[in-house]
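In the form predicted alone, a lone chain appears below as structure tokens.
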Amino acid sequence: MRILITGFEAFGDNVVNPSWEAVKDLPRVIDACRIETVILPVCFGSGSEKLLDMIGKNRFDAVICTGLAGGRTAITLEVLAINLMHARIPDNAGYQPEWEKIISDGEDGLFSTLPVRKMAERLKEENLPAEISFSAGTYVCNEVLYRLLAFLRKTSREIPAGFVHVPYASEYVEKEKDIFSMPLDQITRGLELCIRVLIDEIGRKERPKQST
């Protein structure tokens, strides 16, 4: 089994992006599943193109994208991507769309196919802050998620895919600032737990039903 996990490069005023810092610290193998990672540019279009190119050239059993949601107070499992690009700040290429559709004739919204509720429950069992989110925003994170789900549907690839937002990492937040953050190793641990839940779920669905 192979699972692709993505993180983003730094953007805006952030010196580093904890999503990639956490992703690159993940074990290369989890429960006999090969974990492959890639960093995406924070650019509308090129970030999703890099991701879809990888998926098109390789066989993965699942895809989890991650990104930073500074200001959130938990690891958040995204439920929905919307067909809209509306940027508060320019991306790393200087592009700042306003009220633009991601895919002109695409559906208004597409749902994650990750077991988000089970992931959130597992994180809470391990005393890690976790929430389910119904808005991935309208920045590059949402655009990547929307294009990912649209691509998988168009190519009839029935694999679990979705997005996890992480908060700031404590190591990169000035101590005097009143901003919620988590130690980087806890963020990495949270992502690893999400992967383990996903592996269990894939295995459960693939097991043959026993006849009576």
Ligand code: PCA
The other form holds:
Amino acid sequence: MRILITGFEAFGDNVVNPSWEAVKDLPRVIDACRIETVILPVCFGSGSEKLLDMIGKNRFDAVICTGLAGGRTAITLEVLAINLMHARIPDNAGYQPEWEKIISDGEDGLFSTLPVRKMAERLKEENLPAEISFSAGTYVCNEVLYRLLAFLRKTSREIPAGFVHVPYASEYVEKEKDIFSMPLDQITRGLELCIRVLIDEIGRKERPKQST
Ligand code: PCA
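Show the form predicted in complex with the named molecule, please, because up to now only the form predicted alone has appeared in this conversation.
Now the complete complex, all chains and molecules, led by this one.
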């Protein structure tokens, strides 16, 4: 089995992006499943192009994208992406869309196909802060998630896919700032647990039902 997990490069005021820092520290193999990683540019269009190009050329069994949501107080499992780009700050290529659709004739919203509730439960069991989120925002993360889900649907690839937002990492937050953060190794651990839940879920679906 092969799972692709992505992180983002730094953007805005952030010198590093904890999503990529955490992703690159993940084990290469989890439960006999190959974990493949890639860093995406924080650019509308080219971020998702890089991702879709990889998915088109490889046979992954699942895809998890991750990004930073500074200010959030938990690892958040995104439920859906909306067909809207509305940027508070320009992306890393200087583009700042306002009230623009991602795909002009696309669906208004597309749901993540990851087992988000089970993932959140598992993280909480391990005493990691976790929440379900009903908005991935309207910036590059939402655009990447929307294009990912639209692409999988269009190409009839029925693999689980979705997005996890992570908070700031303590290592990169000035101590005097009153801002929520988590140690990087805990963010990595949280992502590893999400992958374990996903692997269990894929295994459950593939196992033939027992006859009685
Ligand atoms: N977070 C941004 C884009 C890249 C990232 O890590 C977002 O939430 O859209």
